[in-house]
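Next up: a single chain in structure tokens, the form predicted on its own.
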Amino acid sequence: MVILAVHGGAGGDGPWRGMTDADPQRLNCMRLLLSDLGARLNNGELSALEAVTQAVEAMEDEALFNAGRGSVLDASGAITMDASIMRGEDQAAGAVVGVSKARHPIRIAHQLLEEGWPVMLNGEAADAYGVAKGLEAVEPEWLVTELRRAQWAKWKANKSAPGSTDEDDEAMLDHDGMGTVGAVALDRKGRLAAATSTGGMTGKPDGRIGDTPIIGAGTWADKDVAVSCTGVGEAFIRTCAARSLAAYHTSESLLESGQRVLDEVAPYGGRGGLIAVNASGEVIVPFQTMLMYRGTYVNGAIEVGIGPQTYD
């Protein structure tokens, strides 16, 4: 059995709206992401490592979700971005904190995983090490879209909180939530792996960092189960929320403990989402705001979704 979720961050309250112009290319990019590697991990070329890692990198490349290319614009205006990935059998890990010139954050903490030592690095030296292992960079610049400018625009303007204005599509608040991106994958070998990427929070303070990079918070892989979390996350900090779960999955369900991360990052302002998936080969996609983008490959068998229907 070989799995592969992804998700595309989760957000809003009340009753689904339904789709903006932008969201069926959301849900494209996840269901060639999902097939393609999908196949690939069936035919055993990819590890769930490797997986995780390009189905990271896709969504990294598409400018509708917050991450890579796409990533939302902080108090300054500028874009700043944290990612990580944790490998089960070994409990190896990477993390990138606050990078500006990385297209792929994930391909760097990748790298720090696959190095060994240290576990994470920060800003200008995480940038300085992907460029030295002759991973790519690009101009800032490059990694700004129209979208993120007239979200960070209507931030400032109306004084807003940070965040406020994330999946805000075409600057009209048709979804206001968080973009996180990231995928749990179970290989042909038992292999589990998790790892998630962001851009942050719209106008989110200079050095603030979020749930994605910290190992345990955002984003956690062991021998039975891999994490990613989506969601405020200062909140999943509080709770340690990925690692949380693989803790209470060790005598109760998969969907129980998933359900139970959720219900303890809510009082703190932390209501979001999660994937993850077992040794087993069970897999869950639980969330508790309005919408989450999400996407399933199960044995060649694909479903997405952003709101409480889901498509094949």
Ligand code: ASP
The other form holds:
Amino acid sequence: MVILAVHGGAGGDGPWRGMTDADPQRLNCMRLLLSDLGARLNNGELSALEAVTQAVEAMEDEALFNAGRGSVLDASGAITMDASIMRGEDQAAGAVVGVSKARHPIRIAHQLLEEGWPVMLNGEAADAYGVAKGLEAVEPEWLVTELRRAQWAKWKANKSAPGSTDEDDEAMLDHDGMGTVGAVALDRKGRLAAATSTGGMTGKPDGRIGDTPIIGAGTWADKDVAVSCTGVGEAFIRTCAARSLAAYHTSESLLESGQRVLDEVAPYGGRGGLIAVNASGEVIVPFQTMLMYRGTYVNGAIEVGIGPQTYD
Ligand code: ASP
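Could you drop in the structure for the form predicted together with the named molecule? We only have the form predicted on its own so far.
Now the complete complex, all chains and molecules, led by this one.
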């Protein structure tokens, strides 16, 4: 039994309004990576940890997701990215905050996990650590896309709150500001891992840190369960969302635990979703928003979805 599940962010209000022109490309990215990495998990070539790392790297490279190239712009118009990763069997973890020169922030987090200490680095020091370890660095400008510039300009013109422009002009802005990415996996040896990466929220204030790089909030993995969250990060931090799911799952079903976490973040403005897999081979992808980009590979069967429907 092997499982790989991914998300590409949750968001939006009201009923599902159908795909935008850019959505097929997002689905295609998820299908391709699930088929490639799923098969390699299945034949034992990849560990759960390497599978979630490569899944997130593939989504960081897809400019239509809000991670790596194509991340959203902060209040000053710059990109600062957060990422974290955790290995279930020994709860080893790595995280980076506010990096701006890495092609793959998740690979720096992975490197920290492998080295074991420290767990978390921020800003220029995290970027420099990546370079020192031979990981790919890019010009900050390379990370910026026209779509994100347009979203930022609109946010600026409206003097909006961070992330609040979601969905109000799909023709130009697509699913604005969403697209945090994450992955959870169960490998052939029964090992679990989780990873999450994001540019945060459009117009976020300088220095703002969401839940994504915070172990226990946006990402968690232990021997029983692996979790990656997406949504308004502050509420996921305030409820220790990902770790709470693991705690509830000691006495409740995976689905009940996931639903309980989403119910808990809701009163704090924390609309969003999550993906989780357990050691028994169950996988859930609940969300309370209009949509959550998501995909699963379960023993060779691939399913992807955005709104309420899923597709083969
Ligand atoms: N959780 C991310 C953050 O708050 C954003 C998202 O998932 O959409 O930075």
